[in-house]
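The form predicted on its own is given below as one chain in structure tokens.
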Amino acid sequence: MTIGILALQGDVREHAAAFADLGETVREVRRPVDLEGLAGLVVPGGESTTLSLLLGSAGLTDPLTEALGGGLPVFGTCAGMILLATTVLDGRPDQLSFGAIELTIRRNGYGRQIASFEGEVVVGVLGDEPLPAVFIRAPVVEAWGPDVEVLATLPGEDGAVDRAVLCRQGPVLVAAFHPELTADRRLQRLFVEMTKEERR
């Protein structure tokens, strides 16, 4: 099987040697007739509005958005997080959304690249060890709908309650962190048996 890396900005080469160190095939998707044949596509992190331009130029929104509402497995990190969302909040008017899991989204809402931050999440699907996680101009998830699970929180600030991080509804997993940029491969496992979950 193959998983695909949208390959117009952001982590490419990060994500792909991830999933390589997997085992996993890995194609860059820069065209329409990249997305034949793949069990996943991972949309990296990078610049929502620039993604959402550059996604047009190449001819990519439509035949992405065949293929998500066909059932595409697909793991958003960051702006693929946004890009992924149903409703974003500070984004251009015409932001691209894809609308493939219910969620509110604030871009860059822990702040610009100075409040950029690492620190640790429990993902309870990936055992009890806390996972690494790498956050930079990260959105914040403001809401979600009732068939998105939270996988993963971020404590609040000052008594405030906990950030969603990492969510996933169906085929779709999405985080507000960079997991590539870490050696920690679970999360990245954790989409492979998605796109194994499609295919029975």
Given for the second form:
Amino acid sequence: MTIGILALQGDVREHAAAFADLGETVREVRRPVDLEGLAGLVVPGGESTTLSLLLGSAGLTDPLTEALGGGLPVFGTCAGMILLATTVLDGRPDQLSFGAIELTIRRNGYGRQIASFEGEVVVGVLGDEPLPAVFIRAPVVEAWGPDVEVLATLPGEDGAVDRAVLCRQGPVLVAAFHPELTADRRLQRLFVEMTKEERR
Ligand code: GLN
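Could you switch over to the form predicted together with glutamine (GLN), since the one displayed so far is the form predicted on its own?
Now the full complex is given, and it begins with the chain already shown.
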């Protein structure tokens, strides 16, 4: 069973190492042929507008749309989350949206003051121990559809509403933060479990 890491931009090595830690076989995905036979795919962070362009020039947009339509389990982090959402606010008009998870996302939504920060999030399905979470010019989830499960929120400061930072809809898992940059592997393990569910 092989986990693909979209390797056009971003923390490809860190994502690959995180799944290798769990004993999974990892394949970097750069061309359409690399999508063949994957159990799941990670779409890393980076810059969603640039990733959109790189996906286009690699000829990956259509094959990936098809794979997602066919139920390929996918784990999008940060820019990856933006690309997988249905609606993007403050994006470029021509940037891609795969529409794999029903979310309205605001790019760089945490504002300049707190654009990047580290925190901890409690993910109920992973137990009581909080998960370390690094946010880098992170997107804000503004709204979600009825089939989206919010798996973790970040408490809003100064009376602001809590913000959804980890969401799932069927085979699609998305995080506003960077789980590849910390040593906790529970989220990667959750994704591996999801890829097994899909194959049952
Ligand atoms: N702000 C970036 C974007 O718009 C995402 C940042 C990240 O992936 N760390 O795509």
